[in-house]
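The chain below stands alone, shown as structure tokens; this is the form predicted alone.
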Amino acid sequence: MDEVIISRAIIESYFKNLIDSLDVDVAIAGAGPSGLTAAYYLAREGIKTVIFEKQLRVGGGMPGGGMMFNNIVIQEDAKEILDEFKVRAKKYKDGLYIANALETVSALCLKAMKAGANIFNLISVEDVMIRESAQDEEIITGLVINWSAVSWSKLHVDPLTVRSKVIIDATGHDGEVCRIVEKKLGPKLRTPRGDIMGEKSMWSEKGERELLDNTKEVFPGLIVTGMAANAVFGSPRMGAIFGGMLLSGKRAAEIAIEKLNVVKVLK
């Protein structure tokens, strides 16, 4: 067994996948529960989808459950999504179910990739591509990416770009893509103040209730989902209940599909 052949196999196959992902329908920043869920529902419809995750592993905060107890709570509204992903869930009391955090993350990742989504870990989004539409409207048309190790090491290394018809910010509490847009363009987000309003203290019921309303196009070409949506629109954090994350990811996919269909009609 030749080590050079092993290395060549890894390098050739990886860069083939990366090159194929430089021009996509939907690019998602963040492979947490909402990003993975969105990727599954998009890829299932034959939409070319890629996720860039800055960490070594996928799953966002889900693998840690609540305070490193790796169980999570899912409410009744999201149970059918768990069923679709074939995740085992045990009823705890009326309207609430317990699921294993690691099983859930594994299922989300596997189903998204089996549906056709490409996932790259250890790649960070450090900027966005902004162009003007035919109506002289600023619109996000892609992501600017770099190895996560570059930023962690504080190296000056120029990035590369990915073109995408739709971008989804699924970066969690930090709302990283929305934060980049605000930094580059000023308070132009579709929030009441135009800027990132910041997440409020924990209030699970209210945070879950407001999450789907916050899952929307926050700037032309940019959809926000999951905890990033609540952070951008100033809603509470929710803790270790994850049904809203799954429902938000599915809703983000639906919004992206609607936008892609409009683009097809206009063409």
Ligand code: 48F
The other form holds:
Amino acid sequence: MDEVIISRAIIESYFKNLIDSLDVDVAIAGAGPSGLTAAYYLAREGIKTVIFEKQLRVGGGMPGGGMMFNNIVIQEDAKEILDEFKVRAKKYKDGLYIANALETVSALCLKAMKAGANIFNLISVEDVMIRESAQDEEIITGLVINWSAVSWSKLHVDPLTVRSKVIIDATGHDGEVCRIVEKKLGPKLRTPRGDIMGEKSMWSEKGERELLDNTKEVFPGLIVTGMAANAVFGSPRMGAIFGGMLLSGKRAAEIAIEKLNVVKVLK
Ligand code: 48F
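Next up, the form predicted together with the ligand. The previous block was the form predicted alone.
Below: every chain and molecule of the assembly, starting with the one above.
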């Protein structure tokens, strides 16, 4: 067994995957529940999909369940998504189901990857690429990425880029991609004020109810999903009920699919 052959196998296959992911249909920032769900429903349709995840592991806030009790609650509406992912869920009461957080994250990740999505961990999205459409409209055309270790170590290292027909911000409470757009392009988001409205305090029912409406194209070429959608549109957080995250991820995939059929011609 030659260690150098092992190293070569890892490096060659990794870089083949990375190069293959430089020009995609949909690039997703964040491998939490909403990003993983979106990736699965896109890849299942044969859409070339990649996720860049800042952390070492996937799952975002899901493995922690509620205050580290690693179970999650899912409401009736989202049960069919759990079934699609073959996650076991027990009925609790009043249309609520309980599932294991780790089983759910594992299933989301496995199904997304088996459907064909590529996931790169330890890579952060630090900016977006902008072009003008033929209608002089600013449009996001890609992501600017770097090793997470670079920003954690505060190193000055220039990033690389990924071109994508559609971008999905699935970065959770911080809504990092939308925040970058707001910071660099001004208050041009499709929110009532044009800026990020900010997440409101815990109100599970309202947060879950508003999440699907908040899941939308928030800037040309950029769809926002999951907790990022509620943060951007000023809706409440909802705690360890996760049905909305799954439904929002699926909705983001549907919007992306609609958009991919009408891609604007760039100048
Ligand atoms: O936070 P996260 O799980 O977002 P989500 O899919 O789900 C929210 C729930 O976990 C929970 C909740 C349920 O009611 O409120 O909080 O909306 O996953 C977001 C992922 O994005 C990654 C981050 O590490 C996490 O795994 N992420 C954040 N910023 C970046 C990023 C970035 N700049 N580049 C790449 N990944």
